[in-house]
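Just the one chain here, the form predicted on its own, laid out as structure tokens.
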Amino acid sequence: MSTAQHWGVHVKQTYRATVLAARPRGIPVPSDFAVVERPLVLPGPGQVLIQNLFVSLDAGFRHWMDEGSSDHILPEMPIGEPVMGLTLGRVVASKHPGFAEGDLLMARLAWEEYSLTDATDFFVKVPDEYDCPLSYHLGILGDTGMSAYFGMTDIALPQAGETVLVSAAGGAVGSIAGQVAKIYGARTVGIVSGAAKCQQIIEQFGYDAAIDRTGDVPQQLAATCPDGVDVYFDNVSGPLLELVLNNIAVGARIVLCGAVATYSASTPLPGPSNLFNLVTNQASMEGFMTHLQHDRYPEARTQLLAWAAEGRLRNAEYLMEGIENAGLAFCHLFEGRNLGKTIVRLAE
């Protein structure tokens, strides 16, 4: 690739992007994505050029890969265009009054090495004073870490001695949610797939017990949560939610954070048939959107980083290198290969 000098910044004249080559049918596969090379365009008035250093792979974006998936949050992803996602990058050229060259930004952009944008979408400046690896800002200090923080501290409110159950407990949000619940003195049980992953979440994230989704889940729920589930941090939804609702304790709080089971479903999954259990157990169920609380990001980052510095919170990453691996890393999410946050590094 050739390069050019502009405004004192050394930038490439072309860049690579991962585009949506086909709409996934169910679980995404690598052939649903393709890497293309595009000309790099310098900013015009009101625009910024960002070099993306890391791409965050998040299962929730699978929803907007489907035709007709446009909603009040995001539009459907067009075929042949870069895949939408969260990125961490630096401004390398700016003609926007709100951003300067060198600014570090967490943004909703695309799986691409450079992004030209008018910054009208989701953008958060990341202060440089945090003493941590940059990738933390997409993991423990990013939307995933903050989802665990807000969900646990605002809705779950775990108490010492309570049983907190977390689905997708080895994933980006689940791995942190379980650790936060432990910090508050709760007993934690994680749901994952496979005996090996059950052992991993106990050893690496401090879960007290684990449930293997490939086994008899009702039996394991009864055995690991004999007094019922006080808090269920739900990252999966679907039939698993119904099973858990049959095992909740009086006063239980169900936190709706994600719905991995539904993202690749070709037809709508049936809803829980036992919602009346919320009534009889005087329980509550509440969902939330982390990006709507960006004014509280400093609060969340400060607390999460403090817990990490104290050795009470571990950041785990499933890291791949290069834009050519973004599609593959995304597929690995749905195959359950990742432990912790899935990230692709594009540049130092």
Second form
Protein chains: 2
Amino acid sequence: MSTAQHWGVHVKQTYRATVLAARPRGIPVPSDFAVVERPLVLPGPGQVLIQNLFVSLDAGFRHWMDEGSSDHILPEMPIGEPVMGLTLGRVVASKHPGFAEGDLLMARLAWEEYSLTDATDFFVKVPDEYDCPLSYHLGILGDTGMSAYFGMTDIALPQAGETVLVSAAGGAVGSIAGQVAKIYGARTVGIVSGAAKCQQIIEQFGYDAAIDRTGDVPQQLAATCPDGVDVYFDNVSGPLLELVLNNIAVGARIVLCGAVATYSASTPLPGPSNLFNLVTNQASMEGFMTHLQHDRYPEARTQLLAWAAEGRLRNAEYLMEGIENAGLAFCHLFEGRNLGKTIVRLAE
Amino acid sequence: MSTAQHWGVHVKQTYRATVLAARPRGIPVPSDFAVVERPLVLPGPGQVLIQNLFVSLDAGFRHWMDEGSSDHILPEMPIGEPVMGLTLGRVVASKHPGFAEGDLLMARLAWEEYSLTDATDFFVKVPDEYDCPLSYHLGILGDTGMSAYFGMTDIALPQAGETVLVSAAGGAVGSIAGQVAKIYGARTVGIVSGAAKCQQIIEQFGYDAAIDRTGDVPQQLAATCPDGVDVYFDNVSGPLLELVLNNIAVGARIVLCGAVATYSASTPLPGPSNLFNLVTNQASMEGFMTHLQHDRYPEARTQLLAWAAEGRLRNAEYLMEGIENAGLAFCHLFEGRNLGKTIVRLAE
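Please supply the corresponding structure for the form predicted together with another copy of the chain (the preceding block corresponds to the form predicted on its own).
Below: every chain and molecule of the assembly, starting with the one above.
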């Protein structure tokens, strides 16, 4: 990277990107990623050049690192190309009628300092009516917050006094989901890995109890959810889902939000063998894709920010600096190292 | 059985019952059951003696034939005792304040010609306001019909033009579920075993297409549901559910009604490895227990009987005669031999 000045003062010649160096085998490792330097190209007609300020790290993108993973959502990521991901950036040059220099955008772009794009899809202007740090738009005001909010308020519908269990309870979505359930008057129990993290989620996100996945989960489930689980907000799937299904209460709602346990599996993991517990407990399991609720983001953002202002909701961030750390930050997600939303900051 | 006369004219000395002779290993076989003769005992205070006219055969009861199967619904069936099941019978002697001689009752009793009981649970008087054969109360007006009706109208909510897929499509619940979906304007596709049965369900229950489980199911799913499955009414579970999950449409609803594929498994079958398709398709999976909708049975019965009267709904029965055939009829369920509701008639 040659300079750090504002576009138009010194024209940068190159930028750095983190590319997919190898397809991860199972859990991603830092050597699956490499930093490359690329020439910066000015926008042509219909194009826009974006300086990415933040990269959002999301475990769900692991899926498209696999060969043959193209689906109706995204194509398979090519080896040697910048890793696809969600970014928040500023338009620094535009020949696109819809965008002007200075616009702040969230987009599905890539792990790179600058992106040249025709902006055909996944582009959202950062709303300017909220008084908060910019990175909140990747946390409580972003897809993460929206997933937690809509998953909890539209599907889980926690009632006062119910027991709400959250997996990956300290993660980007889980930490918000747990806090929202608590605001709705539920008892919240979080599942994380390790005694230290159990303590952290109780202190930082107000969970009433925590379950350590590295311990005896059935015993802890029984102890922390003696009347059964009314809501399971599942970010993990895999064998943990089967254990929880053995503990659901009548009328339980299982919200399928993420499946981090399965993203790195080289062959599909078997599903829970006890799905029939949904029948005997008249329970439901529902998946959802937050971005299709886009019309209702303003309502959700206003509510979440109001709770944050009242001190009832924390926007926690696990922040790393520099594009050279994007791969590492992504790997940390799968080790459960993060508390809150994992973000890499590329520029001020 | 000594006489067939009405109680009070000739007092019978004995009755026959089908007992559990051995715990089935996997799919039940006729030798798991045995007919015994037992002395008939008159009711004591608080008791009622019921002559069972029909036994309803339901695959779900297979579960409680296993050792250690006691749960919050029913206890494990003891070896040597009459097999638990649903019956329709007439009170022939009563010392119970709630029941009089001649009352027609549906109950969770056993595969036996007479039942002496204190009638503490699961007792429902056969409603007398419906003009139909008595056995309809085990079919479209019974739990079978109620499961199909509420599963389809409360959970599946089929819309005109949607594709509704039904497994065990010729069975007691499936045959009604498919017909109800058709009345709601859906395209219906049924899954059964064998080409002959494919033809039968199209002719008798109006399915638009049929899938033969003994053939190439993925190929047939793609061919008969080119726009994906909007509703899957699942009576089978197991590997078939996984195949269907690969073909669901956005917004699909999966109704978990039964799981005949799992009832005979000696160890739990793994669940579907592709539950994440619920997330990407924003789909739901919901289980239900019909008997908890009991307040709404009259509404459902009136509607189903009206459709039957209009010739839009067939109450199909797979009828066998005599308590000595109860075990065989039960085994036929697992071979998929039945078309419609499997019933054993014990008396006129």
